[in-house]
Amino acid sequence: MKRLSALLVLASLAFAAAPARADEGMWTFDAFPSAKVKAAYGFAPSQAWLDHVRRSVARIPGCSSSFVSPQGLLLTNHHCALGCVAALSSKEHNYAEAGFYAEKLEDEVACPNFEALRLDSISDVTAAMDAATKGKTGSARVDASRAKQRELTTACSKPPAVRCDLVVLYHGAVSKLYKYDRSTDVRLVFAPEERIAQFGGDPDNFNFPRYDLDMSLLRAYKDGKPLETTDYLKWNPQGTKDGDLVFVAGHPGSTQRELTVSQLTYLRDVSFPRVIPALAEWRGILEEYQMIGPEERRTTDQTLFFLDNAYKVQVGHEQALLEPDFFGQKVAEERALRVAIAKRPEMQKRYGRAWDDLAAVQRKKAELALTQQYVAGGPQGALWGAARGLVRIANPLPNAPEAAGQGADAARRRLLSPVPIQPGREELQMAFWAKRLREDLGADDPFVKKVLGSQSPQEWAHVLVTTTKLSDLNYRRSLLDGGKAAIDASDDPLVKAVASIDADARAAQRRYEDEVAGPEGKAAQDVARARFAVYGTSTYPDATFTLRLSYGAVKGFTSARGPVASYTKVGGLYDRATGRDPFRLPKRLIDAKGSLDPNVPMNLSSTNDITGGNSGSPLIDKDGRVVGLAFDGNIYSLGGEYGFDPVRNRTVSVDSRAMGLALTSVYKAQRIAVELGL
């Protein structure tokens, strides 16, 4: 802990306030300032370079991922495929243990619950979303924004094969339609052993040098066939040089750095305090019930792989608001922002009062905060998830999510998931939230009482588990075929659970939507289009888990340790394997060894700003061609989520060096490597 606050305060001293500078932005395709990187690097993204590497890119659940071939191959981390290789694992076949590779085309495996997004087009549909959220406050607020939003995507939408998103921009300042190709048939073609994916484990994680194999290979299909695509990224088997331009295209998932300076203090004094804690003891439990035995610890590996990195992202997150030089820049840049609007009589006017509404908010959203968790929000899980889905799908309310449109399509499919549902990490998850529950809400709560009755936490989720029937996928497919009639009418524990307090849940998320979503939106809005009208498109938007691009040159850095190289090779793989996890490398890597060139370029560093949700973004080079496979960021990055630090935030990436030739020399596998070009 002390080690990570001491770096991300040195970290702290080099962030800046808008509009962007060095190397920092999450820009989206529509505004990217190829001006600024051809000043920098001398060389402008044209608008066929940009449209190419859009169409080229696709979101995929969690992550990002690109085209490489013009058979529809997908190039992603093994961390975003991690979902689909457990899905197909089974006690008998451990993928994630043994890795995958399809040796034939009909070899290739589908991946439950799977769909990649390829953006087609963006409009600006600011003047709708406006129009229908004028004078409107609260819940009302909420509901007007949810309809309008419901009404644009359905008209834009063609399910299954086209989706629409409403994107909110600038924190409301600006707002999109993004419309996009989907692929529903997603299948999974190469996963190497997750032991060299994640080669040094969470010890490693957010740290460079790194030595991790993090790819897989995916394959979108049309119509039983690979889909042809002629947008792809060509390979780059010579890889980059220190000093490259290189840019990263990916779907970062959030950043919250246009937030003001009141909730940034909500963040620091009430969530993280109450976040970290419960992360680390679901940990805990976690690590307790893989000692059981090897079905228990290959049931819950990818939840805990995913736990540590959450945990390590929330201290990160937390340290860097702690930082006092950090948060004092925060509030110099606030302080500045609302002078210049002080200084315009008519934006005074119309949003001096944004930032105060806010700071009301926040104490307000403290006070509703255990009863948005817990009343509104349960227990995480597959099993309670599919029992709220049904119980809300029965008895939607009219602006829901789940009532109609792309919301509804989404609850269905959830639903119809056939990933297999594991009943002792089901257990487990709900007991821990019903024993936080106990705890955080006290034991003569009536909520809670409602909820656990006579019995313990353990009990309670011992017995709905044991007795739902939620975990057949036949007979949740009969409940949904039955409608309403069927739902309602169910004898299951865990629907009837589930029912029994839905009301509860309902009231508890209409309060805090009336009190503090609807309120908060409004004066973020507000806030952002001050600030919007101040700095406009010389600055990003917060990242939104839409596509962006961002540039960058390959860069080493300097640590407290001292400099760090931006490379590291083949050969340090093998020095730094232990034969202990996590340095464990597969048979395969010890057999192979003897065979490899040690000196090529295993992972490497770029000074791209990214953030989670850029996982599986490909790394490419001025003339599009992939040279490398983003998959991390260094111990500095931590504190991007408030700031971009251009001295010591680094993007991690797989060099595609290494990658062309683990499938050659390592994996064997010749089809793929020709269908590359290597």
Second form
There are 2 protein chains.
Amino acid sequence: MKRLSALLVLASLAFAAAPARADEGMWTFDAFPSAKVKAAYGFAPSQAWLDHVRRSVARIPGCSSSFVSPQGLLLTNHHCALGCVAALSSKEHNYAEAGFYAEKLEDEVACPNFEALRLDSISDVTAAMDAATKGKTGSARVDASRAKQRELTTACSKPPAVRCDLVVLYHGAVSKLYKYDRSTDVRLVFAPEERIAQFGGDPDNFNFPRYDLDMSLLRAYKDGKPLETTDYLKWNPQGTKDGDLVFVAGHPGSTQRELTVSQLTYLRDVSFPRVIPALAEWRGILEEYQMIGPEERRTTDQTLFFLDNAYKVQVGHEQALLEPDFFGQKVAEERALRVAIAKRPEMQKRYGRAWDDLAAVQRKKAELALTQQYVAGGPQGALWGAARGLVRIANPLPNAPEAAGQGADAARRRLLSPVPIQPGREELQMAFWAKRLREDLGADDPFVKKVLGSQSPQEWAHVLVTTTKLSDLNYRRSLLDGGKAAIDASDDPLVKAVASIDADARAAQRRYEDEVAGPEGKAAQDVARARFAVYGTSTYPDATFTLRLSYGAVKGFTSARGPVASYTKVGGLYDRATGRDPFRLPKRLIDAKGSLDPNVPMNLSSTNDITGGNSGSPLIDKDGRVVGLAFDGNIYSLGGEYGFDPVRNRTVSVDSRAMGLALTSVYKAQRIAVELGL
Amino acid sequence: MKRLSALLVLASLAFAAAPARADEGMWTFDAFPSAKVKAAYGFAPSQAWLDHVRRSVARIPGCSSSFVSPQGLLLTNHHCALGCVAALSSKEHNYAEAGFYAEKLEDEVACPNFEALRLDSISDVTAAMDAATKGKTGSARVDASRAKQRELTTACSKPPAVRCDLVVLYHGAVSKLYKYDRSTDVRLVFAPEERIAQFGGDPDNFNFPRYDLDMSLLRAYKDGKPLETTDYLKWNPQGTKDGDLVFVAGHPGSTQRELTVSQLTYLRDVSFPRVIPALAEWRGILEEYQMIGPEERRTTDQTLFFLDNAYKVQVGHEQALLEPDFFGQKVAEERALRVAIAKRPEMQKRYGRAWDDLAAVQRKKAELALTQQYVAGGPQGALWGAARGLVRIANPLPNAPEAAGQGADAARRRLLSPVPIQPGREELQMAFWAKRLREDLGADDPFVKKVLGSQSPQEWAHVLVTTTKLSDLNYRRSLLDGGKAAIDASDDPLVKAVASIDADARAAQRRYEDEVAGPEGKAAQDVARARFAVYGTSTYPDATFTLRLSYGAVKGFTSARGPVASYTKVGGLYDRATGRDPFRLPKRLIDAKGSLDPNVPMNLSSTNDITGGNSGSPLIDKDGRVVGLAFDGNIYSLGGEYGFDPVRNRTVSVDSRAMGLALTSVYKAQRIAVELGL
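Next block, the form predicted in complex with a further copy of the same chain, ref. the form predicted alone:
Up next: the whole complex, starting with the chain shown before.
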């Protein structure tokens, strides 16, 4: 009951104006509201507690994780390690299907292109950033900001072990430098079968009650040996009980709670009506492609998994904005802030125009949306990305991300990734892009003609994918090492195709920065400062895929169907299994049924305020021990993109007791059980 | 530039409040504004002109057509005969691919399940309908209306040759009885290759300039011989020139220009965000299914063609409602009407509540939307439809459409249709329905469990489609003839599946009628009467797939890219051909190139106000002759669903000169050319 649920939850929301309400907030570690937690739960994390947790948590690509042993063992979700599992799999060994366990330390296998980042320190660089962009507009502002960012991060970083990121909080009102310890040798230790990790699949995704063993274990290595660390979280095999205070430490990716009404209107009326049907069509294509055979299924499983998830998320976001009461609340809040600013002439002079500026930018954004998507953006996929990376590295623009510093490192790293490229999926993806390009811009558009010539979209994709040699890592390396001369001389059809339209792409990007990104950045910063001016700085910033801490309690909720208890149990997993995907249990679980206590808690629900990117975050008790592993939210959590609903928004985690039971009794992972102290 | 186009056209709209503006309107033949046409164009159609045109035009399934010879020759679009072309095709003879031409009269082949309806007379039955529903609400109102409708149409009809329909105009404020002469023996005479009929395919659909030969010829038969008639339109081989007055007589299917703001809001915020992504996903599935092979392509080509069209239409409608200026205009118009009503106490008492009633109904409609779609509705497709038809005919509810009269005839006819059923497509369709059922209602929903049991959606569809015998016409006939006893005793899995949930389906339908359809019908009728009370009855009703006449002039327009001339030419077709679908010419056209005058007009644009259902309508000059064949509108016509834009909304037709040239010089259809007087 997706639609009804969204309507019902939102009708019950009453969003806080400025001070965050009970359990709300994804707080930075340097501004955690300990006093507030103390008042609500009788416990305040000490500075030592905060420092220890901060150092025990690591960011990994797209997700969060935590150290759970002194030998660098990392706990995260299965879906966070799925990229590694898929990259290590082949037609012969499908670890998503069969699961993976390294019986011995030597069996642990390196995950291609993985890294783990531990936050070491945070410093404020707002003044430096402000000075760099002062008085600048459009792409000049984007350039100045990027140049200062590069200067600050380069000065701070010591590759490969120390990485520094500029973190823009409150839409630019505050800038911080985050310094990370970085591990680039991360290996796969344990992953259960995807069928139990994602039991219930897409139908159960963002639902609770839930029965997933969405866990995996990785290990960080240093100099070829397990990374030794004193900053790790101990395991609590007893878990939690209803009402217990729990924390989630991790890296929420993005929220949009600070957006203005015109920005939200753009999302609701321009962006979602275009993006969601495109995702839906792509989903239909992939679903049908998977019917061809097991190899087609294997090579697109990961893509479809994340697509299904993204689709549900986007629909949830759209539904939230379509709810009139909720949107009305946003309108009312904005009006109140503007009235407050208008009463202070100095503030009004400084910030009063910002909302109208943002509204004007949204109109320009709508006008440039298709150009930005197709001309500046281009197709998704590894092959096109590699070709574009090579062309741009060979012909760098001074201010482009790939020109120097971290951006250049990342671009080289992507190009030299050993992850196998799947030509079937690449062709499907490029053909779909080209089809939509022609559909959205029209067959008579000059850019469309330049790309396709007289070819059909399918033909264009097929010819490029089957004739390029960029699937070959050595070939990519030779072009990269050969520099501009090699690219200019290359007769690789995909390199030539990218090169032939790259000037258009860069011009479109520049125009977008001049007319949209630059002005929007400036005005959004002003709105944030206006908010500080009226409400103070005691609130948390929108999520930015950087380390945050949220607090809450183990607690159920009431759905459209009635009350939902906080815990599910192992027995419920077996009750729910139908023998058919996605409700089909792997053989190991079926075999183990008789030996498992059906009353062991499986998944649990808590009031923590998290979002995508928090996947893999530990659920921590007040003693700093692991009591669970966050992997999802309930359906009411999707509206959390724009505001927190304490009544029904819930974090969904795997219970530490279920993880322990699985490792010891199902997977017989004795080596790891001992390491965890189980 | 779909989005931009929609934005630009709508920004330029200033919708008429009550009196229709220049060239606006889909007028009924009994209330055509001849004086207005006279004032604008210096010509007024006489009653004889109107009667002749009315009798020369025929409704066919989903489309319009016109008699163009005294021997019952019918001109319509290729896409209107596509159902017949596909039904007559097989793996060995693909007439969509190769085209069809009956060299001799004996070669003309009957189109399964086709009919042609000529409007004989219109009589007013508003008073009778009002009396029948007076004081009734909810499903009682729906029942009473249906019963009176059945009584009136049954008394008037003389099957099979005379059919009468109740036509509800102005949302029930006016009811008329339309009496038709009916031909049920309609045969295929000529259809070109689909590739030239739909040249440019989906990318060019709803675009102009255009180069399509979207024509076909059918013939109505009576007693096994060509139908003789004096009511037919003569052919004008000279065609038109810029600015000429032209009429379109046909059957526009549906417009929503009379909807209130709450009804439009429902469409914009509830309906489209759900319907459009579902269409998009289904489109992706079909596109990928077609890649499997030519037989998969052949058996789904027609489905995908109409799906692509529907998708573009729905997106165009949504974009129109998302345009703030346009929506604001609708809000302002409604406010003005309500203010006018509020000033007259008698009117206010009678109609004042109607808008609020409609708003309340929309909330209920949103609440029941999923139940209505899935429980009351069920899957699309011929097999499910046949099973449901059999179950319901065997167990009729007194007021159900299939219980008696025309509804019963139509239900029997559908069941006994000889159109071949394509199991692959049926399975795809049912699996997609079942997947979405579980996705939208949730895996724990009791109805979902009742339908699927422990099966996956794919498995459910596969088992039903591969085990049912309902693809066999004789088996369907035996079950139909066997009545309730045969259905109750049937062990056909699909019949049993339908029977097991039919009580749920009927209960859901009943609830919908009680809480939505009934109250909405009543309130919408009140709004229409309020509008009459304030503005008089001099405007046209929303389209209802009944005969209408629109007038206008041959005229180009200005698109986002600049001015667009009224005519395209045959030479342009060859310039546009790339050799790749959908811009690939059939061999006959390539071969004929040298012999064709490139300056012959191909397609043309005119200001007539038409919509879907008008496909196949003749474009008529003031002498009542065929000068073209309407087959589409330009992109700006999609907003016509909610209001007419005289500046850019254009009808797109095949020029009579191109049709003549094709018949004589490309297809060498001498027999037909002579019959048309070419």
